[in-house]
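As structure tokens, one chain now follows by itself in the form predicted alone.
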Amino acid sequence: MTPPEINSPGYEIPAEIRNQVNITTLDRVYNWSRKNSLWPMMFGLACCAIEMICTAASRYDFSRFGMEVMRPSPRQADVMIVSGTVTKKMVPQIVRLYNQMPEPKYVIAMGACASGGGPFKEGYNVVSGIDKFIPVDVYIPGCPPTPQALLNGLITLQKKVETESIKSARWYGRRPIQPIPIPVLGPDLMDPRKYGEIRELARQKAEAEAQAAAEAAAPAGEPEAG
């Protein structure tokens, strides 16, 4: 039996031929097949990954939504679930994996840490949200979120897929999609997209320090006569 979401509204099909005839659009068929065959990538970062594993196990079983194929290779996955604390050391690897995923691809920020830093937000080695480096489609609150919350986030992603159109999809545009520059981990995490801003701040700081040193080295003026 054809799922009801395949049929286009506004076209009444006689009852005697509803099992043989369907009126639909290419977008509906395309999005229906995609939303029921999302393949998450098999990787986790911290405690949220335990909840993700529970969601994939027999009690909650997200294979009911066509998501049971968790791929160990980013080239065979189209959903990245960022599950756990995102440290600065891990960001270059996450961005690299995201670039290796084929379009169309989606990102779910699972938990408070992936969404905004969580309880480690003020930490020197933690990024305050993965959305500072890669685009996020669905945010799931919680520390950690329950398997039910992750299922709700995956269903929300399915609803987003349903609204997309081949005509306006970014991955079918005329301009090729450029990969996101991979951040560089040095004394701190540096985003290549902000190199110009970093150079300008460094130049201003160097000029201010040079001016302060020049003022300190200048001879003091002679005291005025009484």
Given for the second form:
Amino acid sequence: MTPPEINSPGYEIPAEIRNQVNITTLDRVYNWSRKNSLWPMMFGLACCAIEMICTAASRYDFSRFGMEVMRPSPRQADVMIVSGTVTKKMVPQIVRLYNQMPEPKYVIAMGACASGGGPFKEGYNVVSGIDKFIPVDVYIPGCPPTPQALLNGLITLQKKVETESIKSARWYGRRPIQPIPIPVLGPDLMDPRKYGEIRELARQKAEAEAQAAAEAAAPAGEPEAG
Amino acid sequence: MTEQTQTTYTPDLAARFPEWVTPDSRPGFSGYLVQREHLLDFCKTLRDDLGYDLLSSVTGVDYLPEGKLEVVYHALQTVGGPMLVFKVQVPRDEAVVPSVVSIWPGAEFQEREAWDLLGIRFEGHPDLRRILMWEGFEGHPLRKDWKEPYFEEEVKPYKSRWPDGQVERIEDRMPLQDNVQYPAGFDPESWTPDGDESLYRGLRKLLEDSGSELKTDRLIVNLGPQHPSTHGVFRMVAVLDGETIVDLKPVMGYLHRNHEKIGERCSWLQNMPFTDRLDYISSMSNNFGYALAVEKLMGITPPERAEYIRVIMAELTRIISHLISIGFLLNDLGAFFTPVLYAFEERELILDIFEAVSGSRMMCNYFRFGGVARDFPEGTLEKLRELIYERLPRKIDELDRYLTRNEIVQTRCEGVGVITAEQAISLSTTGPILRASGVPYDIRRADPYSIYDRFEFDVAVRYHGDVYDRYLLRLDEIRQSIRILKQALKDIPEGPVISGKPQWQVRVPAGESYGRVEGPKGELGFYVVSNGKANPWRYHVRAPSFINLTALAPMARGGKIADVVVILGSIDIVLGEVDR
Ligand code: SF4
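Compare with the form predicted alone: the form predicted in complex with the partner chain:
Starting with the chain above, the whole complex follows.
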């Protein structure tokens, strides 16, 4: 067996050991093994999850690409397929699950909702895309994306994995990777990274309201002022 | 049966209780307006003397111009017949209504929903908390004067969407580039999140006394929202004594996508694709219910061929939904994924047909007011015939052979999660849950719509009310659906598939309407109120799987924690519909 993608040309391998020995780079063999065993997390949010199950089922069968093991626990998963509408009530849990996944980890935003809010974007409980909180590697358009589209997305992710290098991978970096702060449910969804801006916004709103109230009161108080 | 239904006796309640109720005389409206003070007496009489034993739907409407909030109740008799609708009106700034949970316990979640979304307080409700949004959320979003952060205009189509022919993303116009808004002067750092405190407070009371001789501690355990058994983002909080469930509270709203608020901004037809995404496994039958509700208001009926196509689609959907439900039930029993593969195999074949007729596998958006979007393409009927006459009956028998007498299935399912007929009725369950408890209530027979009165089929019913019977009932129903499909395929006439010419903006006269179908999960109802404009004034979905969940705690109490997973599977929920 000599998968073309790991066999590095340029070295002459004697014919008698050609089937047992390959010469390759560490990066390539590392990526090759990783990309063919991407385990998605078993995690469905909405309608798109049904198409994700279809992709796992017999007709489309993504185990052909080394993904048959779906794990409900984030600790054993490599890919988070965000398959559906991300609501404000759910997003703290999604971020927590993401933080619990061990590196290297990837995120696929499946469908219009996960990519940017989708048909329900204007809803008061809907987050306009999961990338507002966690980094996304592959976006798959569609509502829902067909299983073929999901497969295409997963293959795209495999291609991305191929381009990585141990040297520059963030999970081998010297500094620990900081978890993403978990959003808080207040009077509306609050991202801890934006507390300052939220406070400023609320202050401006209060000022505007006070001013409007003053303006409304003024003409009644001093009818001859103008 | 049909004749019986038509002659069902509906008494003139206004004449009978003149000091309690008045007829609702607004044009296009029906039913009764009940005095708030007499609501409970009236309801008790309805239930005990007049046989309206099942309270199907409770919801609210905000009549902002009149300064009123209205609570709308739909009650029905499980012996069949049309619904009875009655309403209570209260001033907007003092929205308090007595809770009917003591009479119909099935109102519990729906009253909580009306509180959450409309701010109607139900006095005497045992556990009035927010249900879809979280505690601490600012405002009651379905009130007409409440504006979401991404508010653009009152109704669609928005002019702001394409300024100067350029697309503009609404985020770019928002101060935080996001879908959020905060009260004036709010300081995030001083905020203490509720953290489900109000939920746990109720449950902690049960922790104190375990009552057993062994000095055991009781535990609170959370399942979900990320849990493989919950079929999506659903959460259960259970109080355990050892492995036994003392009490259990469902927590939902993790997929609350504001269907109704969006629906009230959309035009009538724009809502059709949104209904697909309610119970996303059975989009065709969701379309059906909504189309019926609006057609009732418009006073139109679809042509013959369209009626047949609708029935064919709705029954195929039922088959899909039940197949998936059976597959996942086995999944919940521990037969991981293999039975689901059998279910999905057949589903794919039906989806092929959906894709051929509607262009999409799941989100069909196929029904129109007065018909369906387009006729069958060539070859569809032949494919359907092969499926219905040859393949499906064989496959259902196969499933039956593999599972029904399986020892593990039997021991895990028989006698588990039992509810009696009385409980099922009082908890407002519908669909397979109700019928598996021995109540043969099926809207297709009890209050026939479309052309269901032409077909010969039996209302499947089973009597033990346990998980096993719910499973068997679904198998029975698939067989009955095949029976209906065979008749429909034989009789389907040629002709047009939509009455009049297709319109993107329909005129809907003012009034209210409640359209309901027997969906795969139960009674799927759409309550719509029109004020004659291009958009619905109120658009409410009576979601069967949401209301069926009321029965989850009674089914689970006293059982083992491992069985909860199976019980939930047997209720067969789809979160898109539960949370809407
Ligand atoms: S993108 Fe469409 S199909 Fe997917 S979750 Fe959103 S609404 Fe559902």
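Basically, rigid core = biggest C-alpha set you can superpose within 1.5 Å across the two forms. This is a predicted model, so every value here is computed, not measured. Numbering follows the first chain given and starts at 1.
After superposition on the rigid core, does the Cα atom of Thr25 shift by at least 2 Å between these two forms?
No, Thr25 moves less than 2 Å.
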